[in-house]
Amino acid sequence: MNNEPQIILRRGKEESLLRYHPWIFSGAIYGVIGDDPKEGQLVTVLDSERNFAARGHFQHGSIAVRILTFENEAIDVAWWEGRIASACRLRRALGLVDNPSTTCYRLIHGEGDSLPGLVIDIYGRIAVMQAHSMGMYLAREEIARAIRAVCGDAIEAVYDKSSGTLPGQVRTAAIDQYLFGAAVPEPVLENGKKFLVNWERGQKTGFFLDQRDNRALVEHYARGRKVLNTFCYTGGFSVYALQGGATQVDSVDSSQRAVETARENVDLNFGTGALHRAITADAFEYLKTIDDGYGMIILDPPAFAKHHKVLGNALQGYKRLNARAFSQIRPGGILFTFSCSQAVGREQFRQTIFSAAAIAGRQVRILHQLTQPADHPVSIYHPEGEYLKGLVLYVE
């Protein structure tokens, strides 16, 4: 510790930091006692005071220190093993540890968890890691190794899947690779349902761990529908609606792969003779031609807006998605709809919906206001970490 580069905050930017938020943003810093930290090194953040503030992980941007500790503490073994430790025991908590009928869930959740920058699912006895930070990049193989000494024997291999998350300047630097054992990829169940995984050529970890509690839902409401999943990735949708009962399911997404996926997971649960269609088409487009032909529609799409200076767009893109899907869908229908982008905040996109069903000139009642699952915990201190926004709604 003594050899870290400490960082000095300007008068009052120490406030946020008494709140427990986990980040510095580089406008808060006044200088640095030491060499310059590089990307991804441990600092220590003192206040205008010279006084102890917290220690993190320095990155060049606009969040420039990821708070790791507000104690004045090592990152060593012991330190690692004891976040990673925490994370499990609400897992195990939440039911999701040891369960036969799921065997994947969110490990670690960033800063929901205490570990900022950091992302680990698990599928079977394999974990699955994401650094959003040099810092959680730079420290993969002691994240590894307390994975194993918690986990134990219920975790064969731990992978890490970092090129494609972290900052655009150091990306170049990651390479996708087991840090410790080997597997093949294969199905994992969630509430009984087998999907198949392939963490390695998937997008994200390999599966939206985010939308369990979301799917269990249209299951509930599926029965006698015909039901329209747009951008529907690995289908995960798809198949909850039709163990729900529905009458047919559209899976439409825009990539080839997603596709061939949704299908292959619908012959998983049911065999080829499904009432199911796999269909590659854009979603904006696909949902012009629908006339009044289903009674659920899920509107699920990728994120819209990364950071606040597409905002704008992102939402208009929101209005007409949803605007479409408003105008088509049958009277008495079921719209599930959301966004996953942080940027985008819950009454931005209520008000966006409000708009759209206002465009299509229809009643629609609001039947619940979704959020992702508990195995992805939001940090009082940090209530940007809700992501996940999304409505069920009624349409007359």
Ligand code: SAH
Contents of the next structure:
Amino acid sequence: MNNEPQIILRRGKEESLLRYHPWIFSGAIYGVIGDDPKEGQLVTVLDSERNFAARGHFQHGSIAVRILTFENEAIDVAWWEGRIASACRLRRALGLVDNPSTTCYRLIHGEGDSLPGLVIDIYGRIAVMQAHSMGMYLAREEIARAIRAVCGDAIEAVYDKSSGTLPGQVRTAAIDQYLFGAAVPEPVLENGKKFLVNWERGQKTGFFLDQRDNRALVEHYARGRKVLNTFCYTGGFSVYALQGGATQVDSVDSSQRAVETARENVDLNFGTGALHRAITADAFEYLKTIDDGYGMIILDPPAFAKHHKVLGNALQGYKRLNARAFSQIRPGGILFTFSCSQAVGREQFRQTIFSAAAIAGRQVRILHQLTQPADHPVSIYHPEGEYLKGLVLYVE
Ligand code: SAH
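Having seen the form predicted on its own, please provide the structure of the form predicted together with ligand SAH.
Up next: the whole complex, starting with the chain shown before.
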């Protein structure tokens, strides 16, 4: 702690810290005591009166400090173990630890678990880590050791997959690798359904755990319906729809590998004779070619707006996609539509879907308003952490 650079905040810029917001923007910094902080280095944050305010990871860019603690405490082995143990306790309370029918869940969800910049997903006995900040990347060995200490034999390997998530300027230096142990991808269970998760080659950590609860709702409504699952990736929604008694499920993704994974996962659960087609196609184009045969359509596109700057285009994209689905869905059909763009607000998303419904001229009722599951918690002091928005709509 002694050699840590100390960052002094401008007068009046301490306010967000009093509300425990975990970010300090570069514009709030008045000056530095000591050497200029390096990318990812631990820094102490002082208010304008030079009192201790927080400690966190420094990074060049608009978010200059990601706060780890508001207490004047050391960020040492015991500290990492404490944070990870706290996250574990929450998942246990949620019924996700030692659950025989769900063996995959998110253990650390960044700011939601007071660990800004860090994501850890559990697949059976494997923990897959993604650092979104240089500070977390530099701490990866300590994090792996803490997981080992807290989880014991329940975790046999930790894989670091940060090369795609670190900020641009440091990304190239990162190599994805096991921090301890090693494992071959093997099926996990989610609500009793089997999924083959390939954390080494797949997107993100290998599987989208954030749709678990929403997939269960698809299962609930799928009976007797012909289902179109666009942006299907690993086919999560497809497997649940088949389990729920869909008459036919078509999985569409523009990535050939994703489509193959979806097919594998359907086969894993239902054998090769399942009422399922896996189609490699652009979802926008595919929706133009369908008739009105689908009684359920799922739209779960990637984040169209990664930044506020491109918000306008993103909203147009959601509108176009949803208008197309509204105009094609069978009368009495159910549309599941999602946005995982953090930059798109819940109300904004709803407005966009309203416009899409109006363009298609359909009567639409909202059945459910969906979000991310409880193992992707939102800190009450960091509402930006609520990123997943979904609507389940009944289309007359
Ligand atoms: N619904 C999935 C997650 C979707 S991730 C789940 O529950 O796991 C987004 C997916 O959209 C990725 O697999 C990506 O390959 C695919 N994708 C991106 N652009 C696309 C497009 N224009 N048409 C079809 N698929 C697309």
